[in-house]
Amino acid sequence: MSKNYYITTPIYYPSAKPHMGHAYSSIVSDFFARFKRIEGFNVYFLTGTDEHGLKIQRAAEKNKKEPLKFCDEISNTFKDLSKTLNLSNDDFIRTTEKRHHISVQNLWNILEKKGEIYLSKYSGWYSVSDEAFYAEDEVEEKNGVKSSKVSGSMVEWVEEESFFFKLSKWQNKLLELYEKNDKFILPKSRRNEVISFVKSGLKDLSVSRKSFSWGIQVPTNKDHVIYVWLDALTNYLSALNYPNTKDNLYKDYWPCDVHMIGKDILRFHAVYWPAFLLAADLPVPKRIYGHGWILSGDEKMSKSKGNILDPLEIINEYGLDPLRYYLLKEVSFGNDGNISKDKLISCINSDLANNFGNLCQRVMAFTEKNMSLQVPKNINFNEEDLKILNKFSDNYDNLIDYINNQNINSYMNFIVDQMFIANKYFNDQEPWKKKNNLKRLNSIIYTSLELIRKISILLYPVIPNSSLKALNIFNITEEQINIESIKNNKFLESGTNIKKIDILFKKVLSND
């Protein structure tokens, strides 16, 4: 099996400053590459920003700014969003660069030889916000305003001469390509909706327009730049350096393991992506996992509603780890979620402050005065000992498994479960009455720091530095995570120091 996992986020498109439902989509992409490095994958992880289309000119000419001046600026913010993310991306893309621009004129030059795509006109609806076309079964008109039914954005009359790629020659392949692979779009409610869309038949696609100038040039018509779905889905091969498909970012890492995007945009990364792909011969990701949105209220953020939640207000109130821990713990993944103040309020002082924290200060404390903090020597594990430190290594296949069919809630799960299980252990074993038994006392500081270490383990890619802050209470580096160790019931070696702990979370008071 290979020992390569490429994972991406969507390619953020940088009108407007990112809010919280751009760091949802990081977050999660973040938590899935950590996971797999510490398996001891070789990751690449890509994030970036889809920069070109109608919708960047008019916000640059808005602005009164040149077009790349205005992306410079903007996608700034996404790179410095990144670094507040405390994500692991070993890469950002942009699609004003020249690499991009290489892949993405030679996938053109390939379709337009292999006579995928053929000039003609075009006619129907457009909807600058969402760079899409609607078909008019797809268009409402409210109060006057036409817009689109699966995304609420206003639309517009658009005729003019257009580049075709036949999409609707690949809707049999796409079919097959589905039920060979069950498990290409997940979750099950967005394959049956891709399923149910492309059945109900498929139309050659515009993608290239005439009427804006801002996007890579139609390498055979300077008249023509290229739809924006056409470039921006290709920057997920041009981070890897194609076209030269000898380099070994290549070889080593297409096809993508996952690209994780909002449901807003399943239908341009699972049809119109993989029907790209395969009219040029090249092998199509491995899955496409469309999440919900977060919600502000019961509606989706947007701009023009004045309902964005900006993640850097929640940051700097509450902290980075918190919130990476509240979406991770708190959205039913593949659904729609909200942030809810109150519930966050209560992920920290109820897991990370009192289950996980909490736990990790009495137990150093009691080492502390009771062992000069070393490891335990002298241990003989009981039928108790054992039944609770075997739950990860029992568990072990089980919480891969989840990784590997994203299935966030039940590691989350696991995980507060076994907080839960560790405090209550400590508690119920009274170290502090066994002080005349010390074989007794010995086994149940090991069990509880062995618990302490395989629960910060498995929190490192849900909150990497809060976790590393309670793994080096046994010197572990970030570079010496390994998820198989937690297998391991006596990794720690009896007789040497550990270090005292920092308070991790500090309560929240509620303003109620």
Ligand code: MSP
Contents of the next structure:
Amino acid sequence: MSKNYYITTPIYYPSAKPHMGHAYSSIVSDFFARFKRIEGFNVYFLTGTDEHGLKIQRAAEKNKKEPLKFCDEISNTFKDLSKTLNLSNDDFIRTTEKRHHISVQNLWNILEKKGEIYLSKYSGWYSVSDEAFYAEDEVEEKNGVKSSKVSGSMVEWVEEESFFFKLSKWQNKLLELYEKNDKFILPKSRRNEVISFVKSGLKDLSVSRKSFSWGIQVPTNKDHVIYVWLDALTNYLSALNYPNTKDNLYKDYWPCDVHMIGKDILRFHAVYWPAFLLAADLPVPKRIYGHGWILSGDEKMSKSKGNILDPLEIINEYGLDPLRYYLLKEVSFGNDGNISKDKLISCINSDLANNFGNLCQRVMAFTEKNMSLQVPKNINFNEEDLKILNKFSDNYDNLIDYINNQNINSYMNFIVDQMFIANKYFNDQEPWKKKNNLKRLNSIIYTSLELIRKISILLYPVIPNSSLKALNIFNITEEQINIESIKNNKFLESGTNIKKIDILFKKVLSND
Ligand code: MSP
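Let me have the form predicted together with the ligand next, following on from the form predicted alone.
Entire complex below, previous chain first.
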């Protein structure tokens, strides 16, 4: 079995600074990347910015800047956000980089040589905001304004010479692909949407534009730039230096394990992208996961709606790990979710401060006072101890399965349950009353420390900084974290010194 794992976020439009929706796609992808690393995989985690097309050209014009200069500035805010979110990405691709141009033009040449592209004329609707073509029946008129029924974005009429990709030809092959691999598109509901869209009939796709120049030139016709989605999707290959295979990145990591995207861009990833690849005779990705939206009230958070929540503001006020924890635990993954300050505060207080934080503080305070900050010796687990310790090894396969099926909520529920159980165990065992029974006392404290260790490891992909702070008690460094070790109940070496713990999470006072 291959021990390589490739996961990507969407590449973001640097048309305005990032918001919570972008942070969400990145944080969930980072969660999987981190888990797979501690599972022992060589992970390649990619994020970046999507810098060509009319949307960016117009945004630059509005700001009276050269497109590249404009992109340089905003792309940097996305790069900074990656650091602020503590993303463990291995690369950050910009579609204005040379390596990307080479890849895109190479893919174009292959498609053209294979007869998959032809020159004709496009006349129809185009949404600059989505950078998407819409058919007549996908467009509606409200108050004299035409917009897409699919996304709600305004559309404009376009009539120009254009190259077309023979998408219609790939309809059956795509349906076969969805049929053969029923987890190619997840969650299931999204898969069904895509299948019915493809079954309703695919038309050939316009893949070049002539009326503006901010893009990658069609190699065989200098009057055209390549359609921004064909350009953007290829980032997943260009980051692996495709078609250059010398450094083995392409060989090791393609096909991609998961393209993590928002449901708004499913059609591009689950229909157009595999069709381009099939036509070029390249392997298709293994999975496209279309997550839900972070809503503001009932609406999608987006710049055009003016309802955005700035992740930096939230992080400054409450900290990064609480935000990561909230987004991973409180949003039902795959569905839309809401974020509000009140919900975030109650999550910090109940789960992080009262539950996990409190467990660590109590156990450590007791160990400091009664065991001179040493992992106890002379232990003998009783049935109760083993019952809760074994929960981790018994559920090991389930946890791996949750991750491989992007089932974040079951993974989180498991951790939350174990946090409650561990707190209850410490209360019920009443170690403060066992000072005359040293063996029992040692076993209770050993078990409690082991539980903290196991829970902290499972929390690493969720709240890496806090998990590392907790694991630091045992001198466990990031490089040493290994998911296999949660199966081992006698991991901590008796007699070794442990360190004091800093307060992990402070309770937040609600405004009301
Ligand atoms: N540039 C394209 C993607 C190209 S990928 C080859 C694009 N960019 S975007 O900046 O508009 O949005 C990127 C992604 O951000 C969305 O697909 C989605 O994953 C995420 N989100 C943007 N707004 C969102 C919410 N309100 N909620 C959750 N995620 C959303 O589309």
